[in-house]
Amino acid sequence: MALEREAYRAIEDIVGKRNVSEDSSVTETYRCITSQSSAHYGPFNHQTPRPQAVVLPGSTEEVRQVIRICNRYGIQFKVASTFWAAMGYVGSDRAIQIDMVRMGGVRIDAKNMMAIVEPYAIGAVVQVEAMKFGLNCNMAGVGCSSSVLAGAAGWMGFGPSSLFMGIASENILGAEWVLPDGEILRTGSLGSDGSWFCGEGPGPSTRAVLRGWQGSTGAMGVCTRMAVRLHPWPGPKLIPTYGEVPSYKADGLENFRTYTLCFNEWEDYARAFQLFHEADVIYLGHRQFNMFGRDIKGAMLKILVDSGGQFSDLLPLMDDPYVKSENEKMKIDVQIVLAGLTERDLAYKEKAVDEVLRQTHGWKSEFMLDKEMRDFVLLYLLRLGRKNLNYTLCSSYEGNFGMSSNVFVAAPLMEEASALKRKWEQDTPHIAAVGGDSDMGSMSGIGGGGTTGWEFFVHFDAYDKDSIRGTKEFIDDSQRWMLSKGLGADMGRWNADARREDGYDYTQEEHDAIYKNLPQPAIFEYQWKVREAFNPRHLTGSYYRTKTPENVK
C-alpha cells in the first residue's frame, strides 16, 4: 500500500530528498526475520511488514513534522536507532520506518554528573566522552554498539554496571519526546527552565508514561532527546587498547581489579550476592562467559585470550588436565570488577570481597588470575565491546529462560532449567549443544540490589527451518517450565503478545482476549486510559499493551 503522493512529498520537504526513500531495495532492508527476536517465533518466512518508506530525521523538529504528517494522513510509525530486534520495526502494511541514525550527539555536563544524548549515541561513544571528564555510563548488557537513550526509554537497559550505576530507568533526567500526536513534551525542569538535572518529582511522573519498568519499545511517540546521568570513573581519561581481535588488552587500569569468583552451592552464591548488595563495593558484576557453557568456558577463554587460537584447539584444551580442572571449579561463579577511588578504597574493597568469600566458603579463580586473561576479561567487562562473540558457537541465537526473580529464588532453580536445557541439546538436533548451564547475566538489575537478570543462551541456524522450528518447541517448553515455577514468561516470549507469530501488529480485539482473564487486566485497562490520552490515533503498534475497558464501547 503505497503512500499518498501529498504524503510522501511533504515527508521529503521535512527532511530533504536524500533523508526519505520508498525504493524497495531500501525499504526491504528495514525487516526484521521474527525468528531473531525477543518474541522467538519461526518458521523462517515469518517476518515483519516491510515500511512504504524509510525516514531519517536530523532534529527534533523534523521529527515532529514527520509526526504530523502521519496523523494528517492517518499512517502508522514506528522508531528505532540500533535495531536490535523486531521491537524496532514497523507492525502494519500502512506505516512508515524512522530511522534516527542521523541524531547520534553527545554533550556532557561534567559539573553536573551527567551527559544529553539524543537517539543514536551509543554506549561507546557515550563512555569515550564521559571518560574524559572522570566519569562513566551503565552499559546496558546487549552490548556498547546500543542505543544510550533507547536503553533508557524504550527496554530494559539494565547491565553489569547496574549493580553500582542504576538501571537505565533510574539515570533517566529531563527528555524531550515527540508524542503520537506530534507535541513535544519536555519533562522534568527541561521543562521549566530549559535545564537537564532533574527528570521528576515524587509520585506519579510522565517518566513513568514513557517507560515504566520495561520501555515502551517506540511504542509511544518519539524520544529525541535524554540527560542521563554519568558515575564516577577512577581510570584514565582513554583506555589505549592494543593486541588482535578478538584478545585486546589495556594499559592504565591500575585502579581496577577483576576477579572470577566461585561457590560449591547456588545457595552460597545467593548468599554472596545479598552481602555485595550490602556492602556497596562493586563496581560490576556479570556472570559473563558461562554463554559459551560451563563445560567448555575455560577452554573457549583460552582460545580467546591467545591471538593465534583456533576453534579446532577446543578438544585438546577440554582435555588438558589443568584447564578441566580449573573450569569445574568454576562451574558457579561470578565475575566481578572493583574500582578504587583512592589506594585505600581499592584495599577496603579487597578486604570486602575477601570477607564475603570467607562467609560463603567461595573463593577466587587461579585460572582466571593469569596476567593474560585477567586483562582480557577487565576490559571486556568494562567496555562490553565484543558482543559478536555471542555468536561464536552458531549463526544465532536467543537469550531465555530470563530468571529475574530474586536471587534466593532464582539460583536454587538454576540447575533445573539447565537440566531441561541439556535434554533438548541432546534429544533433539535443532538447537547447538554448548554444555548445558549457558546461563549469563548481571549480578543485579537495579541498582544496589534486587532483581537478577539471567538469561540462557540458544544456539541455532536461522537459515534452516527445522533448527528455527525445533528451537521454538523448545522455548514453548522452557515457557511451560518457568509458568510452573512461578517465575513469569520466559525470556524468549516476553513480547509475545506485543507482535503476532506472522510479524504484524494484533489488533485491540485480539489484545482484549488475551489479556481480559489475567489475574490483573485492570493494569492494561490503565494503559488503554494512557495510550488513549497520548496516542488517540493508535499510530504506534501494538507493543504498548492494552485492554479496553469494560465500560468502554
Ligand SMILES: Cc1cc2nc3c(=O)[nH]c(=O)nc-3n(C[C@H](O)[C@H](O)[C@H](O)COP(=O)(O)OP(=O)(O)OC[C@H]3O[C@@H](n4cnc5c(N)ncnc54)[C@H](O)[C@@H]3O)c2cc1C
Given for the second form:
Amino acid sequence: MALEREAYRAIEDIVGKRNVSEDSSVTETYRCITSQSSAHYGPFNHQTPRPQAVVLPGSTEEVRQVIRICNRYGIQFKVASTFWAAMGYVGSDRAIQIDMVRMGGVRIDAKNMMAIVEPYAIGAVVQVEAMKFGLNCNMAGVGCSSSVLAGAAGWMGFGPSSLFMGIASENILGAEWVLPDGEILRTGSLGSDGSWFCGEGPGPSTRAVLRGWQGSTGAMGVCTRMAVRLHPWPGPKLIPTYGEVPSYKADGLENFRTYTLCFNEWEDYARAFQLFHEADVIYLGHRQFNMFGRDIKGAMLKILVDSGGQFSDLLPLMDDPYVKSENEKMKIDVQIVLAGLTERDLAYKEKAVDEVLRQTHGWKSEFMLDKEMRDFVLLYLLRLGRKNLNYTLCSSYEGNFGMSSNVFVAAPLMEEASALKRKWEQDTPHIAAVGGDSDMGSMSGIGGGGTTGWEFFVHFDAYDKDSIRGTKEFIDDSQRWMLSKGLGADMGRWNADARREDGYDYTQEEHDAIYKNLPQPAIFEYQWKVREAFNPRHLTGSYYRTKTPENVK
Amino acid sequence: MIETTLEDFRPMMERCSNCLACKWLPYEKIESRRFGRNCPSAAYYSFNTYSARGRFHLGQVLLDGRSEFTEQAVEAIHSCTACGSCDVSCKITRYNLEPLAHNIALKERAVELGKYYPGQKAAIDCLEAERTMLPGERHSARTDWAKDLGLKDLTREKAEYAFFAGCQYSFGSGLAEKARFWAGMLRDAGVDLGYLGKADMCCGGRAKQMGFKGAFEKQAGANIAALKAAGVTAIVTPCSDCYHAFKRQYATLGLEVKTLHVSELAADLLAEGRLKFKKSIDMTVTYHDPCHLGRLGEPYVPWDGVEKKVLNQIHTWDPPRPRYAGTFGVYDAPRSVLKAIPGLRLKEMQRVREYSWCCGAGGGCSLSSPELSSATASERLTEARSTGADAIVTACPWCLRNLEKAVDENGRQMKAVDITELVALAV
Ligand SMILES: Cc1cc2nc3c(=O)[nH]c(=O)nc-3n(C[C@H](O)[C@H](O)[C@H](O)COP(=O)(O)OP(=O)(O)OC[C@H]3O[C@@H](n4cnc5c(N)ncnc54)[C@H](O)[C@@H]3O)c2cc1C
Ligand code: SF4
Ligand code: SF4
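What's the form predicted together with the named molecule like, now that we've got the form predicted on its own?
Full complex below, order starting with the chain above.
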C-alpha cells in the first residue's frame, strides 16, 4: 500500500530527495530473508513485509519530524541501525523503515569515561576512538560491526567483555529519544548537557519504559544519541597487527594473555566460572570457538590462522593425529583474556587463573598457546571483528538450547543437549554434523558475573530448502526437550511472541490471546498503559508486548 | 564451475548473511571513525542497496521479478566502482562468496537489457571504432608516444618484454611523455623491450568492469591474437588497469603471459643495481594503492570445480578454489621504488594495501556516476592530506586523472603525481 503522496513529499522535504526512496529496488532490499532471519529472533522461513519507503534521517530533528508525519498519517515505522536481526525490520504493509546510517557520530569524553554515540557508530569505531584515550567499550557478542547504541537501546548487549564491563544496558549513562509520538526525551547526562555523568537519576528513571530488560526492539521510538560508560584499556592506542589477510594477528600486546582453559567435567567448568565471577581477574571471557562444533573446532582454528586456509582442508585436518588429540583435550573449554594494568597486576591475575585451574582440575590448552594461534585469538576477542564466522560453515545458523542464566543450570544438561543434537546430525543430513556440542556464549551475561550466556549453534544452508526445513524441525524438537526440562523458551524464540512466523506483526487480539494465558497477565496490561501513554497511535508494531486490560475491552 | 551468469550467483545471493562487513574496512584494520568505511558506493548513496550486500539482495529481487530494472536499480547497479574492497572484507570470514564477481554480473545483466548510461555507451562505441575507451581519440595517433624511441616493433621483431602503454598513457596530455620515459629508461637499463606498433590497442579491461562483457571479449580476442602472433610472452605496463586486464581478465580467456607493472620491474632493477637514483627529492608523499594493481592484482589461478558439501552441510569446493582476498596484490614494489628515492619521505594513509580506498574512477564510474566518482576522490584526498604529505602518489593513470581534478572535503586541491614523475626526477 503506497504512501499518500502528501506524506511521501513531506518526508522528502524533511530529509531531502536523495535520503528517501520508495523505489522497489530499494524497499525490496530492506526485507529480512532466511539467511539473516535465521540468525535469531525473527521469521524463520519468510521475508518480512516490504516497507513502503526507506528513510535516512540525518539529525534528531529530522527523526522527530518524520515521526510526526507518521503520526499525522497513521504510518507505522521501524528503526534499525545495523540490521543484524529481524527485530529491526517492519512488520506491516503500511510502514516505513528508518535506517540510521547517516547518524554515525562518536565523541569521547575521556575525563568522564564515556562515549556519546549516534546510532550508526559501530562497535569497531567506538572502540578505536576510545582506545586513543586508554579506554574501551563493552562489545556485544554480535560483534563490532553492530551499533553500540542499538545493542543498548534495542537489545541485551552481552558478550566477552560483559563480565568486566557489564552488558550494554548496564552501561547507559543517558540517552536522547524521539518517542513514538514525536516528542524528544533526554535522560541522564545527555539531559543535563553532558556536565554530569551518573545514570538516569536523580528522580524516577525512564529506563524501564524505554528499554526494560530485554530492550525495546524498536518499539519505543528512535534513540538518536546515547552516552555509554567506557572502561579501562591498558593497551596501545591502536592494536598493531601482523600477518596476511585474512589471518591478521595482534602484535606485541605484552600485558595481555589469552588462554583456552579446559576441563574434564562440566561440573568443574561451572565451578571455575563461579570462581572467576568471584575473583574479578578476567578482562574477556567467552566460550567462542566451540561454536564451530566440538569435533571440528581445532581444525577450523588451523584453517583460520593460516591465510591460505580453505574449508577443503577441514577433513584432512580433523584426521591429523596432533589436531585430533589436542581437539579432544579441548572438549570442555572456554577462552579468556587477561589484561595487566601493571606487571604485578598481570602476575596476580595469572596466579589467580592457575589457582582456579588447580581447584577445578583444569588446564591450559597447549594447542592454543602456539604464538600465531594466540595472537589470532587475542585480536579476535579484543576486537570481535569476525562475527560473520558464525555463518561461514554453511552460510547460516540458528541457535538452540540458548539461555542467559546460572551456569549451574546449563552445565549439567550440556551432554544431554549435545546428544540430542548429535542424534539429529546423524539421523538427518540437514544440519552440519560437527559433534553435537556447538555451545558458545559469554562467561557472564551481567557485569561482575552471575549469569552465563550459552547457545548451541545449528549450522545449516540458507540456500537449501530441505536444510532450512530440517533445521526448523530440529529446533522444534530441541524446544520441546527444553520445556520438558523446565527451561522455558530458547533464546532464539525470545521474540516468537513479537512477530508472527509469516513476518507480520501480531494483532492486538492475537496478543491478548497469548498473554491472557501467561502466569502474570497483569504485566502486559501495565505495558498496555505505558504504550497508550507513549505511543497512542500504535505505530511501532507488535514488539511491545501488551494485553488489553479487561475493563477497557 | 566459475559463475558466469546472474542466475549462477543465486546460491551466493541467498547465502550472504547481511553482516554488512562489506561496508567497512576489515574491522581489525580500522584506525578511526573518519576513515573506517571501505565502499565508495555505499558511503555516497547511504542506502544498503548500494553495498555489495544490497546488490546480492537486489540480484535476488530482480531474478524473482519483485522489482524491475528501475532508474534507481540501474543507478545502484552501475555505481559500483568494482574496486573489490567489499570482496576483501567479506572474505575475511566467508569462504564461499564472491561479491565483486556478482556486482559485475549484475552490471552485465543490466547492459544486456540496454540499461546503461550515455557516457558509458560513448566509451564503448569508441572502443569499437577507435580501439580506445577515451572518446575523441584516434587509433592513428595511439603510438605517437613511441616515435623515434627506436623501440622494437613486435609485429616484426622479437623482444623479451612487450611494453603496453594503455589508453591513458598513449593519449593523455602529460602522460604520453611518461610512457616515453618508462620505455626509454627500461631500454637504457638493458631491458629487451618492444611494443605492438600498429597492433597496439586498448586492453578493454574497463569494459568488463562496466558490464560490457561482449565488447570486452571482442577486444580481448583481438589483443590475444595480436600478442600470440607477435609471440609475446611477457608484458610490462605502467597502467594498473591494463595490468589487471592481462594478469587476471585475459588469463580467464586462456592467455598465459607474464605480466609486470613498471614499478615491479623498476624495483627489480633497483635491487640488481641496474637502476640508480641520483637526485634527491625533498618531499613528503603518501602512496595510493590502485585497486587494480593492489587487491585485484593477484596472480590468476585456474580453477574448474564444483561445490561439495562435507559433514552434511559444510561448503567446500572440489578441488579447492582459489581465494582472491587481496593477499598477493602488488603493494611493496611501488613502495620500495619510492623508498629508494633519496630525500623522499613516505607517509602511509589509514586505508592502504588490500584495504585501500578506491580513487573513484573504477568500474567506469567516472562515466556513469560522476558525482560518486568525484566524492570518492575527494574522500581520498582528505585522507591523504591528514597524513601531512605534500602530494599523493599513485601508480595508475586513471587514479591520477581522478585525483588531479578532485578537491578534499574542505575544497582544497592536493598535488597528485604519478610514480613516473618522481622516478624521472630522481634518475
Ligand atoms: C549473529 C548474531 C549474533 C548475536 N550475538 C549476540 C550476543 O552475543 N549478545 C547479544 O546481546 N546479542 C546478540 N545478538 C543480537 C544483537 O545483539 C542485536 O541484534 C544487536 O545488539 C543490535 O544490533 P543490530 O545490528 O542487530 O541492530 P539493529 O538491527 O539495527 O536493531 C536491533 C533492535 O534495536 C532497535 N533499534 C535499532 N536502532 C535503534 C535506535 N536508534 N533507537 C531505538 N531502537 C533501535 C531495532 O528496531 C531492533 O529491534 C546477535 C545477533 C546476531 C544476528
Ligand atoms: S557480501 Fe559478505 S560481507 Fe557483505 S553482507 Fe554478505 S556476507 Fe557480509
Ligand atoms: S566493488 Fe567497491 S564500490 Fe563496488 S560494492 Fe564493492 S566496495 Fe562498493
